[in-house]
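Take a look at this single chain, the form predicted on its own, given in structure tokens.
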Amino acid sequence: MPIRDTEGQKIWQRRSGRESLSHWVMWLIGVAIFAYCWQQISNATTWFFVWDAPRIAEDIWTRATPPKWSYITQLGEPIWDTLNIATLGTLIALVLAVPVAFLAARNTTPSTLFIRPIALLIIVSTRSINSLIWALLLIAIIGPGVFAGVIAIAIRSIGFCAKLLYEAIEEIDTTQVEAITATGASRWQVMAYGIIPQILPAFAGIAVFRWDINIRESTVLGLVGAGGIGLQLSSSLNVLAWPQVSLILLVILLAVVISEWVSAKVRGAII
């Protein structure tokens, strides 16, 4: 802003005296909340186990060095079975997510102000617990094994998918809806004719990139018992197998890898 010299003359400043005063105070309220929050972290930390990391972390480097080669003959069904979880967890969401996605957009629900709602709260709650508790709780409810962990990937993507979807449905071009609803289409026939074919892309694109979120989400749920490689590893770290634990590793980095591959590809076909 311009402000006078003792001349006269305009100088141009980036902020006033009370927008700089004001600038100020922000930064010194930022630095003493992280100094109180780095106290209150030093206080519950033992420092001597993290001076002591470089050493433990070289320790454990040697005896995980070189993999358990042999020990891949018994990752191929746990593998199996991740890619298993991630798949059917992916579909049974798609198949929850899109009816949830229409009650949840302005444009599509039938009321704004009893359904819209409740389908947000659907959104919001599959989506603000991560898959180990649900894996955690269905575990406690219907036994651990892989139905537990698809159930668990298939309730936390729900919220994922619809949230997107909705938005995707909430930006339709809305001429090509009112062009089918002046034939006098049906509710019905304008959301297959005029609303679908719109958010298919979308929805592709947002299945692909749920599901390779979903591998890399299903390789620890064995961890708590919920099936797939993650399974492997909690057994191999009991027992303090390390070269077992970096061929596990390996493993899941490189299902990672390609199922990365894999969403890149189908999404740049997409697009």
Second form
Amino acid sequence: MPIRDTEGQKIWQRRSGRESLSHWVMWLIGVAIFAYCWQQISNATTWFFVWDAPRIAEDIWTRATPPKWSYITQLGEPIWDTLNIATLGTLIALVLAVPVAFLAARNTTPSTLFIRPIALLIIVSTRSINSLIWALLLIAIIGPGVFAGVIAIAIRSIGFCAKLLYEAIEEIDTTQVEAITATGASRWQVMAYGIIPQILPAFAGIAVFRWDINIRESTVLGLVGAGGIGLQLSSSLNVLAWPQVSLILLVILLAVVISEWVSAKVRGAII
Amino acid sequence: MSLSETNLETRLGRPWKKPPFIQRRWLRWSLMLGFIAYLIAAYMTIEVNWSRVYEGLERGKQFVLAFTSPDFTTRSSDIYEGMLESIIMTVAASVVGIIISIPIALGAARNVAPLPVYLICRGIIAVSRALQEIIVAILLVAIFGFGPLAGFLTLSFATIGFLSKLLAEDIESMDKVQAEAIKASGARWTQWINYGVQPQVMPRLIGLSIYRIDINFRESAILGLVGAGGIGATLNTAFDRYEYDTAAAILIMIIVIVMALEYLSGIVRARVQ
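Can you now output the form predicted in complex with its partner chain? The one shown was the form predicted on its own.
Time for the whole complex; same chain goes first.
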């Protein structure tokens, strides 16, 4: 414990001289990096527009209120599409994520040297690319529409589901697996009676959690043309129909809140 | 021949069967049927133009092949500028977001803040979490104009909701004894927070911050689609022009940076815990 002695009085210090110096240098570097970043953002900004921002915000607000309630009749089908994109996408993702998770988990993978890295690469690459980018790509390949949205959500969710699932598989209680193995069970029987019952609650929790996230993500997929309520949002924005925009935002908000509530209830019931 | 077949069965007993997950038979079946009915209804709404898909498969193959020969050079200056802008937005927004989210997290923890402050802070968190980044970005671009400033503000706003919520939960579940010991020594409120609360939640704050930097970088890649700066704009043009080799190069860079951040966060978290 570093103690400084000044005129016979001992003062406790948290760090020694060298430690505190290196701390200061690190903080200084951090502040310098931040200052540089801010400088770059500031250079790329037209400050004239920013000073005008309060007036523009107020202008948009007065245009957007009250929402055009009669427009709601046209939102039924898009919101149903959005729900379907999220649900079907989640289901496909779960089907694909299960084998990936078993290949990625240290205790079930056939080969830690070759197959595990491939599974981990699948997990990282599907997770790091946003569903909007997947949607852009799929639209270029298979054309715009709900189908592209479903596949985009499915691909995007594989990594998330597989990551959480393989962590659950790695954390299982091995004594149960040993007990099943000791009865002379085959590899698949060990899987069915020793491993799967242990990860089933985690699996159900992950499924509902991801479904909730996917509802959020699928509401904006339409911005790039992949179906759902985002399509209405982008066409309303294009013609600057702010009362319609505000109504759509309210509907999206409601959908997100309801899906979050449903997912919390279901997870509470399972776990 | 006295042992008839039925007699044998009663002696052996029936083989064990796994009990079903839902015990009530009618509930199990109606749930299953309802689910299948939903799947069919949902499937009907998807219109798949299979001939279009078939044509697209060729392009899909080209895209997959593009990953074997990504083109970093043709649009190198666009990619470089876009990436730099994404990283700059990520760093600046993470710093500002984390700094703002700490007081909000303190305010949103019921054991630290009084009720009115608690409600206000919880309200801020709820609004920030309910709005997706891309929608916030659209609104902020409309208000502040095109460019990285809108992206920076979007990411800062999203960071506040994420970080404050998780940090507040951590503060609420902290060990009271340590904090009380500091209070008993006659510490002021700021000293109480600094020596009683902060050391307990610091590892969690660092871990969450790094995780959020990771998320912010991934999100910054799409903000360009609506004009809020970053690599998204370059990526969008690449897709529009069917320049798959450039798109592949950008996607590879995103994946590599995310992987590097994940690896880094593993090291840092191992050190602070």
